[in-house]
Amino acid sequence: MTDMASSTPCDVICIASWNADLVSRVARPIARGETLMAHSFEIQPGGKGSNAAVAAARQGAKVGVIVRIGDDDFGRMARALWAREGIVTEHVEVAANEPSGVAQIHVFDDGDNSIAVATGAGAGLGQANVDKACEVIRSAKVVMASNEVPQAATLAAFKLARAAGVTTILNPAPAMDLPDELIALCDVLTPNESEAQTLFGKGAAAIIVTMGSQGCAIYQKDKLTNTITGWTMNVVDTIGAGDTFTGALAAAIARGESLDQAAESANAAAALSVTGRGAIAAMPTLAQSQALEQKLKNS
């Protein structure tokens, strides 16, 4: 079932994944066959698509999600989060007898992490979900997705968006081979440095490579056109930093910023996101990220 049959106009539509993040904090990566005692354990909201949607909403965009979740406690956790964040859920499908996605995350003392994802109900997201949401996709300013959702859903949504002149953003994480057809439909790709290696030379219109504390680099038609200075932050953990970047970028483009301006906005938002625990806690508001940008201009 879906939440509602109507279609509320949105600035940003996210072809979304949802996971409940099962987060254990450990001193270091765990070796094969080893048991390591954890400092703590938490269950937090996650999923690259859901994270990016929350980030965009906090940056002032009207955001809607197209997503499948299970009819379980983790699915209800998702709907409660989206309600708090003002995210439109008219195209959320609640799948009976299917589990919601989960991600098992180890966060290390240096703030880095490793993640294993089981997509659950999200694996069934596809053409039918996109078709039901075609009206909001065509009327949006930006449609975004990640590699956590089935490529068939992303392709269908991006085809609709391209035909309607809507900007498309893909976070190509987790890294995997992307068909040329999908790359051709992407206005902007937002990989990290390792994910970017497989994308150059494939005709992408724009690639913004995120580089953590080193900032980001903008490539257009494989040529470096700009670099955005990074920030030195007090890192608690890096969960959701890339998702925050993508969501904040989408919100900035939706409010009319140029690609360079939007990358600066997204860079500031992502920097702030690493100062709290988990993906959601430290995702900044537009006012907070703008204050950090102003600090750079005044320095």
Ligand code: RIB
Contents of the next structure:
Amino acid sequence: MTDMASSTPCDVICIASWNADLVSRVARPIARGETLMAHSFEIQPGGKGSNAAVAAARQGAKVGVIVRIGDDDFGRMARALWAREGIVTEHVEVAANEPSGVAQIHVFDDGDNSIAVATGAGAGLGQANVDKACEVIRSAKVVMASNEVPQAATLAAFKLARAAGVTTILNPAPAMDLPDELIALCDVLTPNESEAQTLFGKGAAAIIVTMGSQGCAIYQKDKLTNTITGWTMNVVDTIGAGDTFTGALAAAIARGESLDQAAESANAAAALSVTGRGAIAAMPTLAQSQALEQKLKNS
Ligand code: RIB
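And the form predicted in complex with the ligand, for comparison with the form predicted on its own?
What follows is the entire complex, opening with the chain shown before.
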């Protein structure tokens, strides 16, 4: 079952994953075979795609998601979130008899985390979902995806986007081999340092390597062209920081910022995102991230 197939135009289209994040806070990584008592447990909205979509929407972009969810409580949690965030859901497919995606997350006392994702209904996202949304993809300014969705869906969407002159952004997380065909269709890749290793030398137009509190580095045709200073924040946890960067970058490009300006905007948004619990609680509005950037200019 897909929502009514109308086509509200969007600035940013996200080929999205959705997960309910099952977050346990534990002192440290758990050893094999060990049981560790957690400090707390929460269920929060997550999924790299949905997180990036929320980030872009809070930065002022009109955002639509192309995504599969289950007909279950976690799927309803997704729909409630997207409604609250003003995200267009005309291309949400609700898959009967399939579970929504879930991510089991352990957040350690030092703020770092480890994540196991079971994609559930998201594993079925493919060409058919993209075909139904071809009109909104062609009329968008930016199309973004992550490695959490099947590559067939990303490839199909990025082919349509490239043919229509729409900017494509791929967050290559979690790290995995990417076919040269897909890399060639990416205008911007946003890996973290470990994900970046396999991407250089493959002809990507632009790679922005995100480095947490160290900021980010912009490479164009494999040459370092700019570095952006990081922020020192009170880190609660880093869940969704990379997704916030990608979503905020998409929103900034959609409103016409250059790649360097957009990376600065995304850097500020990602910095603020680590100051709250879970993926989306502290994702900033445009006014909030611009206020942080202003602070730097005034200092
Ligand atoms: O990037 C953070 C996200 O990764 C979490 O929200 C979790 O759902 C996994 O997809």
